[in-house]
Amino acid sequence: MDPVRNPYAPGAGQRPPELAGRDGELSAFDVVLERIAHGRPERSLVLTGLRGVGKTVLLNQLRSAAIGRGWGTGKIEARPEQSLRRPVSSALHMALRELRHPDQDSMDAVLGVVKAFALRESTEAKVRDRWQPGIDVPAARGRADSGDMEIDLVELLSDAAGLAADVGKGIALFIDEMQDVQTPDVSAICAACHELSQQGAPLIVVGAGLPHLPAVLSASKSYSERLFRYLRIDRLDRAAADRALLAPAEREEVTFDPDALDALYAAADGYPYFVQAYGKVTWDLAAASPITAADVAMAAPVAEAELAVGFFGSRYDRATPAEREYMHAMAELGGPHGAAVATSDVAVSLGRKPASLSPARDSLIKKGLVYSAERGQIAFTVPHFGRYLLDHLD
């Protein structure tokens, strides 16, 4: 098979050639956009799921849908050590430019608020960390510059939404890795979404994050479970996984034997990233169309070796020896499918007191390697990570 024509695209946030199995989520977002266009109140959205299920891809597709309707959009990727002031300011600046409001004075007034919000840094910020947004208007005074993130974000987004309402459009702010937003900023986002929903303002937040994101939001504001619409993004079912492989191949006049599709689904387990990874290697090693189960059998070890280095190994390498010990214990307790395990069981397995393991567990959570599935439970954020660890026990 010609590797130049290989249609499969495993990559972080990279859109696959066929976005299969997400029609329900795309349709639901179309309804949100349509309702807001007609002045109907609508909740912001939150996508949750493990790594490799395509949350970022879907987030980008939702953004494209909003752009297609003439909305202003901006996207940020949250980082644990970073305040949202700078990224939100940049994203909102982009969204306002996309709106193309005909009244420059009105636009400048809101841009001045964006600049004031951006420049209101913490008094502890170092000189080298000071930042000047690329906005050629004076910063507003007395608006979004109090230093209280909750107050400032409500004022900022309210003003931006008013500008969008003037032109009969909306604004969508997309936040990837939302579980990494700092606690005060999570509270501010919830408060702003609450205020905007009460106003019926045409501005929504669309977040994506790991499975514990709803708990992060709920811990910040008790009403968050009613504030957002939560969409769980999971593995592809068999029909969708087959479509993800067959549709791009058939555009290249290539097809798969049914047995090959069986083998690929068993290997990838329906996870979109793995579907692309196994599909790409199988294509490269197959001699001709149709691709057979024998081709998959030859390709599987190669694909697994690549995943062991790039997908699993790169994450494992970030862990300290104590954190690796903790994860190995999780893998032995949870088995190859990576089931959630009790933190107390991990402590028993390691012959330690639970309190002594808290630093390792908390650090793994901050690094995005594990998450608290529910109180007293812990699980891997990466599918098949338990299997990888069991195969690579020190």
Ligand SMILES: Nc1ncnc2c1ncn2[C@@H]1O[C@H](COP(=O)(O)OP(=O)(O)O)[C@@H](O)[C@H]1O
Second form
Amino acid sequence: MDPVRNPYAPGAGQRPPELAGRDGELSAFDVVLERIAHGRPERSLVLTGLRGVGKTVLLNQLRSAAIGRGWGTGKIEARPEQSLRRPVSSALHMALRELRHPDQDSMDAVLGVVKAFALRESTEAKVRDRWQPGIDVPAARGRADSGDMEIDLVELLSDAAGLAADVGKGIALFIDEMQDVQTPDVSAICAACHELSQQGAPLIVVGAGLPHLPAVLSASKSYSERLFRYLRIDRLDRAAADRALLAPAEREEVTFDPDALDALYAAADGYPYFVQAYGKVTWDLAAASPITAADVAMAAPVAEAELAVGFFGSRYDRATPAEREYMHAMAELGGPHGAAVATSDVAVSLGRKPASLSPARDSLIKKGLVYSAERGQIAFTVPHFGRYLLDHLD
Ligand SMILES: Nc1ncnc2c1ncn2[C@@H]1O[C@H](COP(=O)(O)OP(=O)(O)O)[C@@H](O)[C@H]1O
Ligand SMILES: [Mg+2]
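Given the form predicted alone, corresponding form predicted together with the ligand:
Below is the entire complex, every chain and molecule, led by the chain shown above.
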């Protein structure tokens, strides 16, 4: 069928034509916004899940919901080698502008604090560079510029929240790939959330990250479990997966035979990325509506080949030979469903001492390819990665 009208959107962070199966999360977030706007205590939210389940697009949708209520919002994507100072200051700058505070002097005072916070980095960093935060007012002195991330973040966020409170709104700071935030910055975020919620300040952090993010947060501050509300973002159930395919198709006056939907659910296994990927190829290869099971049978190998290059291969390519060997052992032990395996079993199957494998395992965790599901256990962050490896043994 006409590829120009193909509605499906496989791709990291690609807005899906239909955000299926997330009504629970969206309405929970509405309650949070409403409560905070009324000065009620609320925990910050953290979305966790495997790659491709739709955390980033849900985070973007939550951000739209906050904007829709007149909140100031900003978003950052954490990277392992980067301090949060610059991204947080840009995100807050953006959030403050969205608030449209009527009093320019109050606004300028807080912008000066944002600038002071941002510029503090250049003295921390060995190399001074010419980066400027793009804020016209002079940097404040003695506020958010101590160089201690924890102190500075609390001061910065309290001042920003104060402006939001003036106009009866709030500020939401969204942090994607939150498991990659550097350790000192993680504890600063926890401390700031803790302090701000005690003050009843209208500011929340909404994070998204891999399944071990709760462990990262609680390793940093023991009270993090009480600070954040964790929402596990998972595969779509059958009804939601069908809706993700059917709703956009119906808008193009196209439909699917029931056994085509059976075949698509079997292939995509409810993972949103796969739903989009199989849906897209099936649409292109189908001759006419309704799309049939035969169309899906023809499309599935093509979609798989595309996923093997784009979704799996691009990640596999980032691993060193030793890391690949480690992952192949995991795949063999975990089977096609990619079950979590004991690190000690990986060592046994490779005939090595567990300690000698720690560097490979740690760097796979850093690269975001595997995570430690529980103590002593390891699993793939990418759904169906075990199956991919078993099918592509080198
Ligand atoms: N609720 C959903 N319904 C349908 N498709 C979705 C849904 N959530 C995500 N997708 C699709 O899944 C893919 C991966 O989404 P993304 O947010 O990048 O996942 P993650 O951030 O968890 O890796 C994208 O192509 C997106 O369009
Ligand atoms: Mg993402």
